[in-house]
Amino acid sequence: MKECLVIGKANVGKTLFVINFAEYLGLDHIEVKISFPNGFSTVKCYSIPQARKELTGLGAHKTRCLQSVHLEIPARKGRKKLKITDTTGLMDTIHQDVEIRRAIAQTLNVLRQTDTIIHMVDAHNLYMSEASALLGEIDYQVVQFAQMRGPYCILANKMDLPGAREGLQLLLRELPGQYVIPISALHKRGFKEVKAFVSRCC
């Protein structure tokens, strides 16, 4: 079975994204596996609105492990299954907190080992953000790792908020080539666009 990575920095919706997407592909529970850095691993099942209030929330870093949770995507001879997997928000600096450091590190050994890549950035905030650089190192960083490995592609998310289709022309500017696909993880906008790319990759 293949995995499916998603990664990107803090608060840009990763893990709505995923409950979102299950729900999406027909799910009304979802059965999570909960893999900590120091190894321990534990299944926990919610369904959709219990994992939207335990596993989401607005402050930086909730989720501080990998969260996979199996899906299938009809295809043409039946149904792929697959692995998708959530993971902790990365940053541009080192966190002072060392639960998160291990975390973030989790995050970057898996990220060399998955089949396919699903990289999520915040359309929104790239356009209100007075940075001299439009995304952060460690995006360029992703965006450069990740294209040579395989499938990937970039999610310009939180396309339901002012300012985000600005954004989204400014990382199609910015990212020439690159497949990025606009979607709003909160109301499931651009979801068709990503079950038809994570198909063709698993």
Contents of the next structure:
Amino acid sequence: MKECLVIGKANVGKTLFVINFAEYLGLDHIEVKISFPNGFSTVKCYSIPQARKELTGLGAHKTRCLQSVHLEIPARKGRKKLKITDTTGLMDTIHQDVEIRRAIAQTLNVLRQTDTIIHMVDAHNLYMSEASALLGEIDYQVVQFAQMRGPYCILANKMDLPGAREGLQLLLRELPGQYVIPISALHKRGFKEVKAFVSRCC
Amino acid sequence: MVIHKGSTTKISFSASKVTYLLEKGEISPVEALDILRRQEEELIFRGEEKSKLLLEQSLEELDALVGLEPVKTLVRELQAFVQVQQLRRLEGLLTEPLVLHMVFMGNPGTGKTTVARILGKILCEMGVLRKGHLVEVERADLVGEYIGHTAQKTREQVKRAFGGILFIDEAYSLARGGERDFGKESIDCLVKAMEDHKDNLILILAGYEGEMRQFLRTNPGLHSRFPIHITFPNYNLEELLEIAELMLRQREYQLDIEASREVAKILKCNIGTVVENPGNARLVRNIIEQAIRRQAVRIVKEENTGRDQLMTITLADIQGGEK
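What I would like now is the form predicted in complex with the partner chain, since the data block earlier showed the form predicted on its own; can you produce it?
Next comes the full complex, this chain leading.
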């Protein structure tokens, strides 16, 4: 079974994407394997609304471990199996909380072994941000790292928010040649393209 | 796009050391990922270099084979095709999948299996095949004894060959035995497998030229599914002598003048008389290996043996008697 890692900065919508993508593929309950940085792991079963309520939040770094969900994608006569893993949000600087630093280290460790990389960015924030560079340094590093590895795509999330279209244009101009899929994880828009992408990769 | 010039941190750090430094807060995630990326680049570079070297070695191995010009031309064509497809992919142009199922026709000992084995290695280093190994099978490995057994046996062999080459020797024997024979079931199973897994498997059917042509004529669907047909001609006397020399050189032996004449005489004799199998490399190998064994028996009896004696094959070694 192939593993697909969802990676990106904190608060770009990774966890919500994983939950809603599972729902889009027809699941009403998900079994989430939670792997903690200290090596322990556990499996929890959530209904989709419950998962949305418990695993997502408005603040940064709600996810502080790896959360994997097994998905099945219809393909020809059969179904392709895929493990999709949600990760802790990355950041440019050194975080003061050791727990978050450990979780980021865990994310980078698994990044080296994964088959497919889905890199999520906040298209709305790209337009609204007043920072000098369009993306964070960590995003550029992810792009460079992922290009060397196997299948890779960028999900431009939050396309339902104002300014996201402009943000997407800026992103396309900034990263020419990269496969960018505009999505709204909240409204499950663009999931057909994501499904086609992961189906090709697994 | 911002291109990072790389952090000052050394890339010689192990991944666990990078993780440790990241957890301790001594490096940022950006620096950690930069180190990991450069480590990955280093690995890819080393892998590419190794792959290039192995490809060169395999091509040299192929070039060292006597004759077989059509095969050598085909490999050069494939190499160019794969390179162009890779360039097209980089430019975002449409790329064609490579269908490389082949038919090898020729007498035994004309190099069919040797070429298939080298092809596997070459295609693996070119990135066409994942493993490049050769699974050599014959009718008995594919055809079962009762209903349903054949498909199961054939599928098992196909599975073994995934990522490499499935080489079916004397493939025409699958069609013998008429309508009620299970061989046909095996052919159907192979046809399905070669269509379903064309990017992960190369099927090579091999056998005598006449029988193979008849086999492909009676199974029209098969002919079109094998885009590459290669005929392995019999070796002439000069080529057989060249092969003998090559085999001896590889084994660090040499023939003296009389032995050399005798080998030529034997080969000439065989080419003239054995109608079905007029010239092949296996005959040469047998002569050489037998002579090497006889030379060993002769030499152990002698007390003082120098380097030259250990290397030289005499007329007696070829003829079988003692001088």
